[in-house]
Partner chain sequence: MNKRGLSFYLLAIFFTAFVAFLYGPTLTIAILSFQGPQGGLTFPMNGTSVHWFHNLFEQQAVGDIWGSFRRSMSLGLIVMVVTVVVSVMGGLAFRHRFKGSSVVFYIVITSLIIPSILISLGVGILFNLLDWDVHWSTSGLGSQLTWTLPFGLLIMFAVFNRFDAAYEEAARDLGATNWQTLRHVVLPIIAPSLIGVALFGFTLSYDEFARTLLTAGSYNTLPLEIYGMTTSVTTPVLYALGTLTTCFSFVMIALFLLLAKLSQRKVSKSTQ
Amino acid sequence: MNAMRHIKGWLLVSPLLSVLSFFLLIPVGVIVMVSFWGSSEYSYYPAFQFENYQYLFTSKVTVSVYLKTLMFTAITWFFCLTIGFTVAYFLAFHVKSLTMQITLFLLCTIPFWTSNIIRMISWIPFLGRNGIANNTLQNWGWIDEPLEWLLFSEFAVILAFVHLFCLFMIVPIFNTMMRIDRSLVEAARDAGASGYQVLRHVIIPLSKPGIMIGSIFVVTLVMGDFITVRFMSGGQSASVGRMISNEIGLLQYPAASASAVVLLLTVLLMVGAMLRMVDIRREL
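Where the form is predicted alone, the structure of this chain alone:
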């Protein structure tokens, strides 16, 4: 009887296992396999060698690119968390009408009804040397010359990242805040807690699952992005995703595969570290 239940259990999960194997495990396995292949200037060939990984871990260029990507990730995460928590808190605790909450939340999603590339490129005429921002600042007399660092700079890259991925922080935090029992907030206020104390000791601890989920989304999206860095930096900054894209463009598939494996492991370590801060499965 137990054996039949065991077999039935495997039969029930076999469709999911098949899908995961075909779309996840097999592609990742192929990437890992190709990462050990050798390559020449114009071709690549099956082999088992560690030259691709040796180059990655010894190249100063690779280290600087990873540091730059981590910097983009950390700054983007900070601003997305600040903006996302503020917006979610306002919607959850200061907007009393459910209809108004839904309306304001949908307004936050309007920019996401278009392509990421369109939303990203829309910043170019705004931040350009003769763009709206520089012209406005000059007309107000705040600057004498156009600001060169507004576009094709690290500032533009981070601004685009925050614009593109902020909603991925707002949604899970808002969803978690809506599940907080309002009687806990009222009890804290009745006990004499100030607004800051309620925020620090009640709302933030109970919002940790949403913060972690949003952080995972933002971190993984920024770490793997390449098109935003390419367009918004004007070719003056690099990221791991762009490095992999360049290697693919040069047909250096083994090197690109090794970079992808290292990037995957790095992101998994970062996600694992965040998951250790809160048990999302228990909290939700």
The other form holds:
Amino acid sequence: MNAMRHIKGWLLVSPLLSVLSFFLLIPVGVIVMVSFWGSSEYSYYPAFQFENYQYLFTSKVTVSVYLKTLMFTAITWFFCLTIGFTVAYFLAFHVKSLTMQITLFLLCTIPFWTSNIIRMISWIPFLGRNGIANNTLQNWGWIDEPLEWLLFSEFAVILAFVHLFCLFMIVPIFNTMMRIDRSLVEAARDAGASGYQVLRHVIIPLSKPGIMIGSIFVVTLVMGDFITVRFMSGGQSASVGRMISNEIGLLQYPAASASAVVLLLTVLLMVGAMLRMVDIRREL
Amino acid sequence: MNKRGLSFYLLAIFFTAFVAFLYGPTLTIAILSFQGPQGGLTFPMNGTSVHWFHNLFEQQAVGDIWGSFRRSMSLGLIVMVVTVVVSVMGGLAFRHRFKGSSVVFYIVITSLIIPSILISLGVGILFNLLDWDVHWSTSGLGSQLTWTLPFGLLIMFAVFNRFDAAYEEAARDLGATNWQTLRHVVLPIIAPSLIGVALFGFTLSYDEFARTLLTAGSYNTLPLEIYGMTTSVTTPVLYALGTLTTCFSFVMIALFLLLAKLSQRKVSKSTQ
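Moving on from the form predicted alone, kindly provide the form predicted together with the partner chain as a structure.
In what comes next, the whole complex appears, and the chain from above leads the way.
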């Protein structure tokens, strides 16, 4: 009977495992393998050499690109967390009716199901040289000349990141907050805690799992991004993902693979550190 | 506690501003897509017209939009069906711990957090080494599944964690076989959530970009086509396309939510 249970489990999970084996595990294996291969101008050939890694680790570009990517990640994470927590807190604790909560929550999640590319393009009329932001500021007399750094800049990259990925922070935090026992909040109030103290000593600690899951999403999405950076910076800013996609464009697969392996290890280390603080299986 | 304090109003203002931030840009391009024929990419409006929408329906105006739309639509539906079936099976598997279940769980999490470019690159090289052609319906499909399946499975985890096993026990006590219990008790009860999984499967595939970039082959999906257009098209036709496909997404979301609501009502009626 016990063996039966294991077999049944494996049978049920086998379609899932086949898809992920062929399109996740084997491709990652292939990337690791090819990262040791050699390449000529137009092709690549089997070898076992460390040239790709050597080049990667001795290049000054690598360090600066990683620093820039980490900077994007840190700033995006900070804004997503601040906005995401505030929105989730408002929905979970200040909106009283469940119907209203669900409606407003859906309002926040619907953009998640629409196209990221379109949502990036949507910033052009807003941030462009003659865009709404510049015109408004000029009309108000705050600036004399249009600001050039609004669109196709690092500012635009971070704005788009926050715009695209905020939802990944709101959803898990809201989910965790909805499961906080309301009597704990009342107990704290009865014991004389102020609104701020309730937030600081009851709600924030109990929301930590949601905050962690949201952070994992935001950090991994920004670390691996290559489209937002390219589009919103007008091709002027670099990131690790872009570096890899450029190498792919030049058909330098071994070099791209080595960069990808290093990126994957970096992301896994960051996620591993965050996972130590929360047991995700318990949070579902 | 019933009296709404200052903090409520401050937070409500913050929330409203956030929603404006979320939807404002999309609304802006929706308005601008009605630019007159001479209009540009920014305000002011140079007259109003449906010129740019009209432009979309002219074959020669811009790439192969309708072909890519059809491909995205088919791919979305395939991904949707596979995601629902595989996620339900996976969800059922994880109801009881089995040997190695935590390994499978971590593979699923990896699939979710792995930078998309690794999937694109890895699948691309794999197909290259095997001497297979990349095509949206093979390598593209598989790559998208690595993104939709984890979401589907996580939803199923949440569903089964809240599932009351008493219904199943009752069915078994009445002599139902395992299959009958699943078919007539479990599946009808979880049906509304399955519509949620289907919504994720379809929309995430329909808009997917990063994992399909190197794996779709020579026939583009719609997001890839739009991305290609951003570098060459500098007229509001881009906005018209964006508005149209966003509207399409909204219609699909509304449809799924409506279906979920209807089946929810059916379930709560039949379990009372």
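Heads up, when I say rigid core I mean the largest set of C-alphas that superpose within 1.5 Å between the two forms. Residue numbers count along the first chain shown, from 1. What you see is a predicted model; the values in this text were computed from it and never measured.
- With the core held fixed between these two forms, residue 21 has its Cα displaced by at least 2 Å.
- Comparing the forms between these two forms on their rigid core, the Cα displacement of residue 110 reaches 2 Å or more.
- In a rigid-core overlay of the protein, residue 268 has its C-alpha displaced by under 2 Å between these two forms.
- In the core-superposed comparison between these two forms, the CA atom of residue 12 travels 6.3 Å.
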